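Next up: just one chain, as structure tokens, the form predicted on its own.
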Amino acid sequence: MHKLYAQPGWGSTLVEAQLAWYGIPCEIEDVGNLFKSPEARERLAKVNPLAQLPTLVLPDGRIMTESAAITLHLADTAPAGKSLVPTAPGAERDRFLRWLVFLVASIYPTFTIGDDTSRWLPDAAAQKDLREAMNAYRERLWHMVEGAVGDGPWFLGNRFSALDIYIAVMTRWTPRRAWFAANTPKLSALALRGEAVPELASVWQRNFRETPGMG
């Protein structure tokens, strides 16, 4: 059985949702707040030296980290017609890969840097400046993603993909859903549609216990 080290609402939600979509049995171990708990970081570091989520243990004991890598790994053995990743080659696959890497390589690091700026700078004023700079930069990046949303109910058009899961999860984070509704209406609509996917209802409930669409 797979084992997912997790924390409700954190990046592990990206993988938890994909496991649920594929119907893959999984043991979930919530590790606690990695920013506030040295014990949680120490415990997770024994499995993943970076002490970051998601961390997935495969049934044979191998460790997988990095949500994009896990996304592609799970798609490799997905049931026919259920894959969250377009097959290669093709324009749809290329578009998927571009924006998957954009989300994890461009937007995700703004949280790594900006969520706890005390890790990087000792001065409180400098910490505040860095946090505000990361927030503003993140908003510019989201506007770029908004411009890439195609026609149809999902990011890729008519096909539901892992990108829609990423958007449903990441729009819960700063700058939060109200900002997306006001500034990136296409992404806001995608997120709400993603939260209405029946196969993922239990994942959203476990990770975001407040009213769907809020936060």
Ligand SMILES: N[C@@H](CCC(=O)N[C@@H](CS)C(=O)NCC(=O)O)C(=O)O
Contents of the next structure:
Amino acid sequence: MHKLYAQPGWGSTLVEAQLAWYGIPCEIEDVGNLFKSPEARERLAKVNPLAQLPTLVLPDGRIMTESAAITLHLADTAPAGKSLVPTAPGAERDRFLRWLVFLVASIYPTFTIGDDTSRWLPDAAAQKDLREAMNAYRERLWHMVEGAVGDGPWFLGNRFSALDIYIAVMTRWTPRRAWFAANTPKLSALALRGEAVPELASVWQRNFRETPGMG
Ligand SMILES: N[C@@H](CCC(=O)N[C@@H](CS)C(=O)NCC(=O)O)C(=O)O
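Starting from the form predicted on its own shown above, please give the structure in the form predicted in complex with the ligand.
Once more the chain from above appears, this time first in line as the rest of the complex follows.
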């Protein structure tokens, strides 16, 4: 069985949702708040030296980290017609890859840097400046993603994909849903649609306990 190191609402939700979509059973171990608990960080670092979520242990004991790698890995064995990743080659696949990597390589690092700026800078005022700079930069990046979304219903058009799961999860994070509703209506609509997918209902419930769409 797969084992997912997790924390409700954190990046592990990206993988928890995909496992649920594929009907892959998994054991979930919530690790605690990695920014507040040195013990949680130490425990996770034994399996993932970066001590980041998601961290997935495959049934044969191998460790997978990096949500995009896990996304592609899970799609490799997905039943035809159920895959969350368009098959190669093709324009839809290329678009998927471009924006998947944009989300993890451009947007995600703004959290790595901004979530706890005391990791990088000793001075409190400088920490605040860095956090605000990351927040502003992230908003610019989200506007770019908004510009890439077509007319729906999903990010890629008619096809539901892992991008829709990323949008549903990451729009829960700063700048949060009210900002997306006001500034990036297409992303906001995708997120709400993603939260209405019946196969994912229990995942959203576990990770974002409040009423869906109200984050
Ligand atoms: N590139 C990684 C980023 C993962 C990541 O930054 N996860 C956050 C949780 S949402 C984390 O574990 N942060 C702890 C830290 O940065 O030390 C991925 O896509 O999986």
